[in-house]
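Given as structure tokens, the chain that follows is alone and in the form predicted on its own.
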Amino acid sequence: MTQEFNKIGSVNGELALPGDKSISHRAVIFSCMAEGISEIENLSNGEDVRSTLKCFSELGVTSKWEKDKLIIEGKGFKNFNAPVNNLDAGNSGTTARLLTGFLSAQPFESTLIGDESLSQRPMKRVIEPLSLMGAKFSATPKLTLPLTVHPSEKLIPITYEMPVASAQVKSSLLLAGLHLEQETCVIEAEQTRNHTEVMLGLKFEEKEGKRFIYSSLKNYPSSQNYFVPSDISSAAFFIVLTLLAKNSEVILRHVSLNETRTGVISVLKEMGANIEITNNQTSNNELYGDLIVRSSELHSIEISKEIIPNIIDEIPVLSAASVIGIGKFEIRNASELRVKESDRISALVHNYKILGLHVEEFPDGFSVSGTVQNENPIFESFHDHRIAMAFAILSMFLKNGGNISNFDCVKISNPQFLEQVKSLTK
């Protein structure tokens, strides 16, 4: 599906966005692992979280919707059914990698599969450390999906220092560690998203400039009620939309303010963004609040290496904000962009070249500058929801708007994106 976007004027109103995708995955996983009934409110309605839920249904977990809450009857410690079918993670790297850690501790064989895009994404980064714990796998020669997890005679706890900053790898190891009496320790030099340790209440310590996180059987999840704050990565598109539009103000309700996710707000504020945070609250140790966003004049900044893991999913829309609001953008130390739903560095470079901008591509990033030359662009989404939405926002500030091919991929994280845009641009 090719979606057209026209040039807009001002935007005004308020939105209550679907639940954060990362927190939603974990709320589902922990609820399924727990024994008894858990309730999840404001769960993400994206395809990725549905993939996680579908995988657990293959493992014998039952769930049902009651009004706006998902009720899950968890199976408890190692009470899951051996799956009859393959476990299909769809497009979700979080599903595939976190479940790999969980499945490593189960007494049955299971096979994870995914769509064409996910089947090209690296699984070596979870296979290697889990193998050190005694897990057994069969995979493709490139260590990608399909991945078969064999029952292990005995898992052992390990201390593992992360070679690459990855919340998914960290969480996979911590989930495996939840099945062992002794502690598994994951060490990270660069702090990544901490939803797993926050929501489980895991012990951690800071020393020698590194972060040490511990998990063991005593941390195994129990049934509880979850409220999932709104997804700050989804909110980022509407933040940028409001900042760039003239005479505009938008309120975004109960947005996740987890410290490892608010880098996009910090970067935009440093660029001159007028963003006010109000009504702070917490749920399951996760902080959230309301954002009041107003039109702003942005200026160029240098993005530090240290904040990259915190803003990795927001780089596409941050680059769009810079191209429209400032005219130039550069990011380095972001090679992780190449192994997302698409090679996002190549995808962004491709689309910015369509506009006739001056673009340089680096192994770990890119730069873009200049003025738009092509007033009738047709952008390629590369079947990547964040690329699609970033260029939707950018299109709304072009003289003749723009078109994005294969736009239906936005359903991965935010199926209501078009309706939300419409509600603010009436």
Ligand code: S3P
Second form
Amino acid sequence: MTQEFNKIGSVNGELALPGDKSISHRAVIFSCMAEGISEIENLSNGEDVRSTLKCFSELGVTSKWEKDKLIIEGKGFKNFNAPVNNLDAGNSGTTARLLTGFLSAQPFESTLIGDESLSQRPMKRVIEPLSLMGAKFSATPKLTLPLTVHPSEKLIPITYEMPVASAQVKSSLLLAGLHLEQETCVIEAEQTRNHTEVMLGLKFEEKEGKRFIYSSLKNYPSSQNYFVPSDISSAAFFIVLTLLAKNSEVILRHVSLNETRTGVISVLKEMGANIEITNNQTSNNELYGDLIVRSSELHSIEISKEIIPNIIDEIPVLSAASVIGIGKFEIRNASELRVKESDRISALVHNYKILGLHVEEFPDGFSVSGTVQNENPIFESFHDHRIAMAFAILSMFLKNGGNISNFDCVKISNPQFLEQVKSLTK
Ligand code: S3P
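Show the same protein again, this time as the form predicted in complex with ligand S3P rather than the form predicted on its own.
Everything in the complex follows now, all chains and molecules, and the chain you saw is the first one.
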């Protein structure tokens, strides 16, 4: 489906977006692992979190919706059923990586599969360290999905320093570690999102500029109730929409303010954005609050290497904010963008070239500048939800608007994106 977006005037109103995708995955996984009933409020309604839940239903977990809450009856420690069918992670890297760690500790064989995009994404980053723990796998020659996880005699705890800044790798190892008496330690040189350790209350230390995070059986989750704060990565599209529009003010309710995710707010504020944070609260150790966003004049800044893991999912929309608001954008040190739902560097470069802008591609980033030459652009989503939504926002500031191909991929993180845009633009 190709979706058209027209030029907009101002945006005004208020949104209470569904739960953060990363926190939702973890709330589901921990609830399924715990013994007994857990309730999750404001769960993400995207396909990715549905994929996690579907995998666990294949392992014997039952769940039902009661009004707006998902009620999960968790299986408890190693009580899962051996799956009859493959576990389908769909488009979700988080499902695939986190479940690989969890499945490594189970006494049965299981096979993880995924869609075309996920089947090309690297699994070596979890296969390698989990193999050091004694996990057994059969994968494709490129170490991608489908991936069969064999039962292993006994896992051993390891201390592992991650060569890539990845919360998915960290969480995968910590999840495997939850099944062992002795501590598993993951070391990260660059801080990545910390939902796993925060929500499980794991021990961590900071030494010589690195973070050491520990998990063991004593941290195995128990049943509890969760409130999932709204997704800051989904909110980012509406923050940028409001900042770029004239005479606009939008309130975004109970947005996740976890400090490992708020880089997008810091970067935008440094660029001159008027974003006010009020009503701070906490649930399941996760901070959230309301954002009041107002039209702003943006100016150019340099994005530092250290903040990249914190803003990794927001780079597409940050680039759109800069291209429209300032007329140029540059990012380096972001080669991880090449192994997301699409190769996001190529995807962004492709779409900015469609506008006739001057674009340079680097192995770890790109730069874009110049004035729009094409007044009737048709952008390619590359079946990547964040590329689709970034160019939807950008299109709303072009003279004749713009079109985005294969727009239905937004269902991965935010199926209601179009309705939400409409509610602010009417
Ligand atoms: C996620 C971690 C990030 C992020 C992804 C969700 C998570 O990936 O891009 O959308 O929930 O742990 P990496 O940890 O691989 O960078």
